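First comes one chain, alone, set out as structure tokens in the form predicted on its own.
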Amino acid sequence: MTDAPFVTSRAELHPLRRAWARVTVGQTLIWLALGAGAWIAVFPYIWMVSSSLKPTNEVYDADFTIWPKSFAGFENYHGVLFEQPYPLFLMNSTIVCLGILAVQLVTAIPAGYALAKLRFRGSAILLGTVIACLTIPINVTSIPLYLGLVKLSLLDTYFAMMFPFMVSVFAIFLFRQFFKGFPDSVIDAARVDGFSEIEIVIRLIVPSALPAIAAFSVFSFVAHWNDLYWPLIVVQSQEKMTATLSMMQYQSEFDTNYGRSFAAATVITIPMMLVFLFARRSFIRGITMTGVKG
């Protein structure tokens, strides 16, 4: 004896058509919303590269092509790496960098813990302070800070291009936000086992906030690896031009070669996509683990 066939009629067929329709169609629309914000965010990149491979004068052609009609990518780029000191502005955006981030770290995590886990008259408006700076640009601040550079001889040193963002207050919130959600018991047991505030800090919450620190180190080095405007004003030699500075030798009053300028630009995006890539899953993390927390 053999089982019939499953059959299902047309009746029952009919809103299960519909549902795939419905659900076929919002898939196509998601993945075409998604391709579209994804080619808007990849062009510039397209284009940049593109633009390095193409002499001054095919760069903002009005006959656009990705391929240059003539290639002069080879030239452009052994300009930007041997006609110039290139490794010396790679290294001196790299000290910066980790220079910025290593003394922010040491005041941001100590700083952040603070207002997260300890009780002391003023928190609530040191907190408040900190929040308030966020909406501070160093465009204010740049002034009395080039002054007072001046006045103390400091301008075209590396001490200069690090000093106004050697405290983050940024770095401040996010850890006091990461910290939030450490156990309280926890510390609290290590009060009564004899840690003092400092080895809390450096034994549990140092090895604990380490996602947050991978996601604050990227947008540290991301942010200060492109920054212009300050090493703009305090940099007076090229043996401190930083690599993002060095863009401005290919520019003059009456001329811009525009294919070096873009063979600079994708040679300086290189180190950023790298810390990215090494740090991404930790990067990740950080950011959906250091949510908005009373």
Given for the second form:
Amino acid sequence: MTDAPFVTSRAELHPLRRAWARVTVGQTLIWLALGAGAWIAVFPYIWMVSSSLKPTNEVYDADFTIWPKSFAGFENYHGVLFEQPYPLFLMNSTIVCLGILAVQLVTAIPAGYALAKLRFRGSAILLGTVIACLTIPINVTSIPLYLGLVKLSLLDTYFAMMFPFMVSVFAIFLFRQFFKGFPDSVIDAARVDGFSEIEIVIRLIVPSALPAIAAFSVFSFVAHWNDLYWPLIVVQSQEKMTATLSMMQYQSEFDTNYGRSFAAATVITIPMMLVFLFARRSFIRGITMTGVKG
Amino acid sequence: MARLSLQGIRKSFARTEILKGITLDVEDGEFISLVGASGCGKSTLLRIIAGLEHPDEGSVSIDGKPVDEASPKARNVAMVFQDYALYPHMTVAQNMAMPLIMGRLPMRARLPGMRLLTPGFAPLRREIATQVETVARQLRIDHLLERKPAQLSGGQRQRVALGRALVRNPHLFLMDEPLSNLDAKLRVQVRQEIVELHQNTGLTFVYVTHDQVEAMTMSNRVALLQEGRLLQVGTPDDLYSDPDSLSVARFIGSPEINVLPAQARAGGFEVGDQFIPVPHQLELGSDLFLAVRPEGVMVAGAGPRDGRQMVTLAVTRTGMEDLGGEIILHTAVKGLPGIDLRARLQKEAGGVDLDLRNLPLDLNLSFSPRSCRLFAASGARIRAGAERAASLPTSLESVG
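For comparison with the form predicted on its own, kindly provide the form predicted in complex with its partner chain.
Whole complex next, starting from this chain.
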């Protein structure tokens, strides 16, 4: 048996052709479906970036081009970044988001621990209340909250911007589900060793729940960074304006500078994308882990 | 070192009564095992001693002082858990140092990240580290100090758990089935190490297990629990050869003790069709249970006679387990349907010339009345007059 020149076995094919040979119809369909999904998710961003480089009349143009016919990118981005106190808006957004997140974590982690691991009278009712509260949207409570803040003359303060979100029932529920999987015997061992309950939370529960905490932090930060509704209600001056709210400045009753609005939207979105990129792994781990254990 | 005293401990969970009045005294330096089938309440009792649960009724005292209101920390007990319960993201050294850090450093100095901000506590921290190293060397885990629990084998984790319990010199050493997650060979080895630990430290040990072999081989005294009650408390030999009730006799020993029905007659009792005279005071005509350990049973005519009348029963062989040095013979007693008789026969028994491998299917087994224990139909032990005085007070309540 020497070489067989007329038989071209699969193994002898060029690697690329070999790879193609393994593609099946099913795989192709899956790729098409995934590609369509990805396009639906990504296209608005492409549109946003593209429009941010166009003058307003071209944004309205019927035939859409990704690259603008008349480039207005410099004016738009200059307008956003330098013709208004943009660093101040970014700082306001950051202060509000971090403030909300800090208070949410400080309240929700102990609450989640208590609901997951402590036995006390009424804990089941409390948990039911927490779950019920998940269904109440901010719009329901916004008028009483607003009136209360007016009475206390706290409008246009950081506190007013953070206050409705400081206790997150979603976070309490998420952490409760996550903490439930923590072994009881380790908590008992800690009690025997002399840990106080709060030290159990700080030294044992929190380090084990870092993926969940990271995931929630991204959720919370993005949600409040993008929030337009509440800042629109309580912010009155430019000094307290958040980045998202600042986009509203290019709108008036007579004219809206869409090119510049899109430039602002792009600038505001970039920090969030960076946050997500850096926290991506623990974010996904946090979500999938709670999913399994819940 | 401490004495432990439990007074009338009762505990219910959601209307199910787990502990139905436990009274028990443990002497200083004693090794006592709480043994019982799963669900008998032994772990709950241990958790009550530790202060992790609170009894509905009754009181726990350590060294004569009631500790019912005291936290687990204030009781100064150490506990080893079945799944080791190590702190997962801390190193072995940190795990072992935790009880000392919690006991000696104030709150402000022991929170994470406070090490640099509280330099005043540096000498104390060094002392704790030295102490951890000393204990780690004793347990031969000093080369593992920088590892995380996930990087350790089961036996190593078990040692770390023991080390964490040992570092702080506890009053009481509590163990909740610490060997059940180890493989058989390691279990025997660690069992020996725990016994040595008890001898070296002289501490009071309370050891919970469902394994009667562990309880019998390790402890000075065994407390047998069943359905929330203490059936008997005594030395391993007491429970084995002088059980207070049929339940105790049945729980202790493997293979299980043989139980035969018998009837009381004047001056003795009748089993099968044989009359055996005994000195006990028996209620005439009442049903009795006769219990005999498998090692007390022998092939008729083959064993040494003690000059007394032997109880001999005709049986049919149903099975044989060859354990190497000995054979467990399973038989059904003829004329007593549903009654089995097990015999543990030594292959190298002195002076016995018997081919154990070729026993006939039908044979006669016999045992001496001296090796029998008599029980009433209720399961309570019937003792001869002299024997009764030796029984413990706890055993009287537990019958029934």
